[in-house]
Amino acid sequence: MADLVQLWNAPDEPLDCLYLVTHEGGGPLDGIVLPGADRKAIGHTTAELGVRGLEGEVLVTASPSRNFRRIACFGIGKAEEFTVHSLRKLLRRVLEQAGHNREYQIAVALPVAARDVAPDQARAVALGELALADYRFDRFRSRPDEATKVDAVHVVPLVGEDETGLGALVERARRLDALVRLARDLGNRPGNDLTPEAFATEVSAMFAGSAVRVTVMGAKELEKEGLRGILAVGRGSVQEPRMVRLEYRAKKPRAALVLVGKGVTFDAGGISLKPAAEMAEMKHDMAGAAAVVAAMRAVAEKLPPLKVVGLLPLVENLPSGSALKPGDIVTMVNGTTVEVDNTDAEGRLLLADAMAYAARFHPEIVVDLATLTGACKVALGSELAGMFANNDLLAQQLERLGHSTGDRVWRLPLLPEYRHLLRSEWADIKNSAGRWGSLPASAAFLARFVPEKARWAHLDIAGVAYVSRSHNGLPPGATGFGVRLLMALLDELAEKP
């Protein structure tokens, strides 16, 4: 993981390369601050190169300055078409090239802002993406390729920035980087490594000695509390289910928030078995729980003036002689009876139990994150998370924060008309609506379990939590979606009077 540092003065030793992001109609050095006499000499060199900033243009040359060994110009095309996805792809290419060239100390100048991010957040987003651009999951490689790792990225200041302001942005990017990497690492771990018990144990160790109190509930505790939805989903596995409760309370909290993260550490679908193709990717079905863990780490570090509770229902969903069966009826923690029409619609059983359980914390706001439906991925692809909410102000807040952080969400309808799709002949409700309208019906199911008077948002992250292959600058695997969005929400709630 490359460290981010500021570049205000000539470095003690020459840096391996200066990477300049260029665009059509602009000079290669426009908007950036370079130390000493470098600007004039490098300006002459880039002029001789004939840099035009065209999309895909890459020009590399020896540096005329003793502070850099090489200069590389990466063109992005028209600045008005530069997006967060463009930014991610660009920075991934830069860090990959630096690694392949065995460049251990590089400088990066990023004078162009992504146009689909709020202008006042564009620099912070750019530095956050820069910090993450070299992410790789090497936990299970016997010989990680250390030769392609960049040690440090020196951030070239922009005109108008000062050392204090840039330092704060760099520090925030480092913090975000660590938390998103945490969520990605959890999401990339296979089911034989990250079982419900292992997940719970690691979370307990992670928060030991912090202001966040951890309670791990096993099968006996879940039964005692009436959390039979969680127990039912986990019945088919020899791995016992868990629910982890993370609690933080400031002395005078300005808001009370519960975060719920779906934590299926491996999802085979249960008796309603998934197709074999791509089933291995179902190790990431705990991405919602991973995002909540990362958000609670941020809480433990910043100690905001809030009351924040994280709930992580953790299970494996497997077929066996003891597994939940289609047609079974489960009584949830709030007394609602659910006919299980499809055992692969297990996530809503976990979330429903956890959200109904959350009522004891008297939350003003409940946000759940879950890789819940394939239908959401069909509808929105890997670009946006689907959002359902029972409160317009909360929905607008999350849409705005998603826009400013790059964790974008798209609001979908939460209409009473979808409830009829969940009618059961034998119980209060069934857990699956069939094919048509299945996405809004999944939210209609969850809405029955929201604590009274709580503002609630459900984020279906099925399409954005994991990518099978490199996509828009994201490496294959878990994306850590939701971490930045939750952090922004926590920061905003902490700042309100």
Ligand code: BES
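Take the two forms, find the largest set of C-alpha atoms that superpose within 1.5 Å, and that set is the rigid core. Positions refer to the first chain, counted from 1. Everything numeric in this text was worked out from a predicted model, so none of it was measured. First, how it differs from the form predicted together with the ligand.
Core-superposed comparison between the two forms: the Cα of residue 410 travels less than 2 Å. Core-superposed comparison between the two forms: the C-alpha position of residue 431 differs by less than 2 Å. Taking the rigid core as fixed, one finds a CA shift for residue 448 smaller than 2 Å between the two forms.
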Given for the second form:
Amino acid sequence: MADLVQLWNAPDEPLDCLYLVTHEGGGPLDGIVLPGADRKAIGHTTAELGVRGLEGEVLVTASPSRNFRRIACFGIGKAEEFTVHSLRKLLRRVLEQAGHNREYQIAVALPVAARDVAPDQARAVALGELALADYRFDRFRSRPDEATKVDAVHVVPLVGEDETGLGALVERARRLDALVRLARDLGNRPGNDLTPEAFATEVSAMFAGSAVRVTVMGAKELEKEGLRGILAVGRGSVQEPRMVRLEYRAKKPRAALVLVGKGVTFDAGGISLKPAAEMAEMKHDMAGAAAVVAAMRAVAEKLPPLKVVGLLPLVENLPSGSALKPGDIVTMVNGTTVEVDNTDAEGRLLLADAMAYAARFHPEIVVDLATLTGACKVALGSELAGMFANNDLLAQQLERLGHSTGDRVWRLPLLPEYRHLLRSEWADIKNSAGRWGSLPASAAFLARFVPEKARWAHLDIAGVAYVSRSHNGLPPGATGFGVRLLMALLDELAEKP
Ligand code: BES
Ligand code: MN
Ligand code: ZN
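Having seen the form predicted on its own, could you now give me the structure of the form predicted together with the ligand?
Let us now look at the entire complex, which starts with that chain.
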């Protein structure tokens, strides 16, 4: 599985299909490297097929070359208009079709660059998409579906592309791919399987013997540290909450960074119970924590010249006789008192505690990822995450990296004007605003807990962490959103903080 993506060099056995990505006004074989005989024969066939490269054009035929059984041409329209986002969607469509057609060994020739990122970056994105071709979550299937799985994707080299350069990109794509898979696997696991305790145990095992130190805090330690926001949310469940701390420090760190991931292993809403419809999807409410785990794995592998701390508050949010109630007042770790207006606004209670706790690591940068609000999903759908930031440079950096990695983010207003929505009659603040403005109010709530002087970005990934059914060619379930973005951020901070 690790070698799903390979460089094509005419293997002995023919491949099931050659996918040619074609564009308007270009020859279908322009820019790709194929042996002379294949070139000639395939050139004839595509001419006969009348390939025009129009957007959405899909033409399939038997292959005249012995190296392939079939040829499929996917048109993209004008090359000048082709973006990195269209590129990802296109490749996912190609892979979906290959799966449907039971093609196990395919080749992909992609001779078009994206207009909005550097050629190398576009190539990296493409390889990253191809590497995920066979992702399935079949841990709980007694008979995994092998029939629609692609076994190998052979990348056809382009003119001017040297093998070592491409090989290095393939290697990188494979590593990234393993981390996205890790985040998806965690996200897809149901609540009865991935409890806070199981999550913490799994993470401990994962980092054992690595350069990342793991500390798991149970109820006792949470009590001792005064992390009562986390405890309060966890009180309704027999599953005890945890907080996992992942610490890494290079000899001479160039920057100090804290990553916080919301880890609600199941969110029923608590006493403010959610409606039954779609409640099962709330097993994904720990996707932020999963992305942080994956990012810390990257840190353990690459040992960047940084200090990086990952914080994972892990709880299950259920109603019960011992659960947190509307009207309850909780004193958070930094002393702020919060009136719990709605027990379903639990994410901010966890994040607030974790972020205030983060102050002890003196971070210059704090990034949190959380499936925080349905309102964000209403606003932006499943295309991009909502971002709130207290620093323009960090916001711009995340926008740029989001664009190039595909984990796109859209900045929303972090303004003091929204604070009044959280005014409480009885405590310093309440945890939920009314309907109007509830999305910026969620960020205004978190802002009160950000360590002083830290540049901070909050990513609301409620709409992008999972898809209910196949969307943009993504399989249903967890997407692994945030893994690529965090990796790109870490890479950049390691180079030029
Ligand atoms: N985990 C949910 C948010 C969510 C909703 C994520 C849909 C993914 C899809 C969160 O804990 C929640 O319930 N938020 C409430 C907040 C409200 C009570 C202020 C919401 O969005 O309704
Ligand atoms: Mn909730
Ligand atoms: Zn939640």
